[in-house]
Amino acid sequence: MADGYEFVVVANRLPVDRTTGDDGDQHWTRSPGGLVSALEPILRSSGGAWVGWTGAPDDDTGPQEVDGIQLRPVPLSAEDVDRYYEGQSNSTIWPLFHDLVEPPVHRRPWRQAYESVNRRFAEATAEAAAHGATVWVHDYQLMLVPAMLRALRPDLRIGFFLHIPFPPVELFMQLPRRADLLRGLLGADLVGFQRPHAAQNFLQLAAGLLGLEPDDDRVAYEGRTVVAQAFPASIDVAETDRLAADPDIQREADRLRAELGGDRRLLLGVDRLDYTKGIEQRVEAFGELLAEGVVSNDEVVLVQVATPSRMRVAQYQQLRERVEREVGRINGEFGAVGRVPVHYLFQSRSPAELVALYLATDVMLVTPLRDGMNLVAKEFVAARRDEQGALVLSEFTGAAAELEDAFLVNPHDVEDLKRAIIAALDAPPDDRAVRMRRMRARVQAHDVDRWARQFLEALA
């Protein structure tokens, strides 16, 4: 293996999309994120690679490198995205590892393609790294990796993270094949977290389900040490900081101010369209503040941008009825010719668009049912240079124990929804500047880079 890569990324997803230029023909592209940004040096400096699937079922794409990352695609079929990523990954473990906000979807045809998913991911694995490099694998997708790997190399040092909660014992405790998962994880070194209790259910399991013996962070398990811990995540903020300077993005900000609020104050929602977001409940919550007349459709606007996603799984089609249904009930209760209350985008919108809501905004609802971190609610904070704007914010996402200065809400409670909401529009300006001006400085001291660099320093 003298001629493998020194420190490997894998991941579900490459860090790259397909485009197609000017000239017709398709090019790869590096993928905006704050993930890619914070290994891309890594990956350069050390002469790294990054083992995943290029998001296209069915593609033999083989090995490339793009803006000088090295890239070693794994294939799916189209099978394998139906049954290992959008059964197995995305309607078992996803719901399971989010508090059941859905029931979870149990088949073994799904569990079997998971198994199969992931030991071709381990393989590519193995075949790419150095003898004694450093193999960082991230999130639920690829839970079983670890294990395999290390039965495939155990010269190597193997890091995993996951990106998502992690639930309590008794939820865990429903999966089938639990055992296996559990021990998929500890085939790593280091198993990092968002969150401090995330990591003691990791390690609850692993006395109670394997009968191992935890002693503080880590626990011995086959001749090796486990150290399980939380590395709360984060994004670049010094690109988000160098969009919202962009005087071509404050112009766009000020123009969706003219365009979408005119003299009328704010509310903006960023999310994946995903049931474990809270949209719902959010758009209840201000479609309530319009029927007691506590807000008018003169005075405040709502923008909620709700990205597709997982669109082939019917509890996502089913959301996406139910929020465009009550936002239809809403703009035409309350609504008046060319000026609605609710401006419902269901759309992608690139960094740069983004950035420029955030600097339109008065307030901004990161309202989550469950989260592991949630990245926008940091994205805002970063964004907002001139100190303003509010950011009301669910107690269930991992950022509400770095972003105290929120006003922290209980999404599950409609009630709580429409207090907060209130309190962050009536906030006075002084109070606002002050939440807001605590909250970047934690964010601008935490990012991703910090991140990054704190999970490999442990591991190493």
Contents of the next structure:
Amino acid sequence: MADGYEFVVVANRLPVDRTTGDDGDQHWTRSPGGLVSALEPILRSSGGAWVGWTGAPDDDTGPQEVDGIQLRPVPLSAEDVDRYYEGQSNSTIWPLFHDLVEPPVHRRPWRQAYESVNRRFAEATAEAAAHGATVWVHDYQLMLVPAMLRALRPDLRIGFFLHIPFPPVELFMQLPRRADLLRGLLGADLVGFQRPHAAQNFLQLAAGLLGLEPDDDRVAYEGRTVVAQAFPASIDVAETDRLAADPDIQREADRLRAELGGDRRLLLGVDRLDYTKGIEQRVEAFGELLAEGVVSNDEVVLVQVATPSRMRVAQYQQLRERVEREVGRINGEFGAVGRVPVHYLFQSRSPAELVALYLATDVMLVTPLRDGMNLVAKEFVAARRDEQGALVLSEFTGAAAELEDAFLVNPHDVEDLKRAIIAALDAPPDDRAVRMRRMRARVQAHDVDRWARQFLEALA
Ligand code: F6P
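Same protein, different form: I have the form predicted on its own, so give me the form predicted together with 6-O-phosphono-beta-D-fructofuranose (F6P).
Zooming out: every chain and molecule, the one shown earlier first.
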């Protein structure tokens, strides 16, 4: 398109996966996920494009169209992936923004790579966008892009949304070159966060670090007004509901239950294998309940899906080793031939397979130590059209502010985890149904379409 696109989404990853067809050829297919399904209609109707990385190093894929979405790949070399993605994004910013659950690592070459990759994203966006277009930049990997893009293209309307927590002032202050990151975000017209206190942290930093004078939810900066507000992210409720109503998926849920031992109660965890998700603490709590005889291998089973993630980063490899050792220990100590207490799957599962698991579950365990939102909690709720199943939910997730009828828990406290698991298992069916009904009403009324629409209306 010679004149550029009216709406451009910018995210570290393109919304596609590379698959190999029956003919042996490689194809791109649209990846599942709320963000892409919410933005797809807008991308189609407004003549939009998506700028991002394919996920493979040294990939020279050119512009593509997949399912009617225009893709503008930004290539990353193996060194870029090492320094910008695994380094600065996921070994510095990620742990620091998640309350130092693991210690952040600071390296000058990583910061340089982060800056140069952000510049390439800004340049690719400047090239793709039409005059006066709307650009929506996503997440912590690209916090310098708004200011870089504004310098190149002052005619654009620029929004930024942070999907992860924004840290308290004293933690943000630990970052080397912290003021640059803040100025990067201030390049946007609207900066969106999951929770109101995150927006307040950001405005407080603008005052403390840059001497700006915020007024309510906005701040004047370089002759413009920058607005900082909360927009809690959500899921594609209609799609989850469609899967949950599918008789094949319901049959698969029945099969899973029978396979796991029909009369055993099922506990489920579904997470990326990430140290922020509290998988270790959850497994430890379950192990203690077994050791104390509060639950037995004949009564209860835990299925933990741990999706492989960022496996080249040392902290993720170490986490995997610790979790797998503990699962092995628990199964060795409390298992029987043909019946183990923990089924651990270090695998990715399709949305349909996950919904079958959600439907088979008695108690869903969503217990991150820190999480910006947590969409798995919302997916579980959206899948339970039968109004059954209980949710144990960490107070340290953004979702806890919306799903107050969950069994809320402090995951840093193993005793509290054990208490919440037992409370959820023992809750009378009508109590579970009342809680589920209220949570479903909330999620249904606040789905991902509404989230995207509200953000874009505020930006317009
Ligand atoms: O929301 C957090 C986030 O890092 C997204 O930006 C990202 O797409 C997702 O989690 C998965 O992480 P990654 O892209 O590093 O595999």
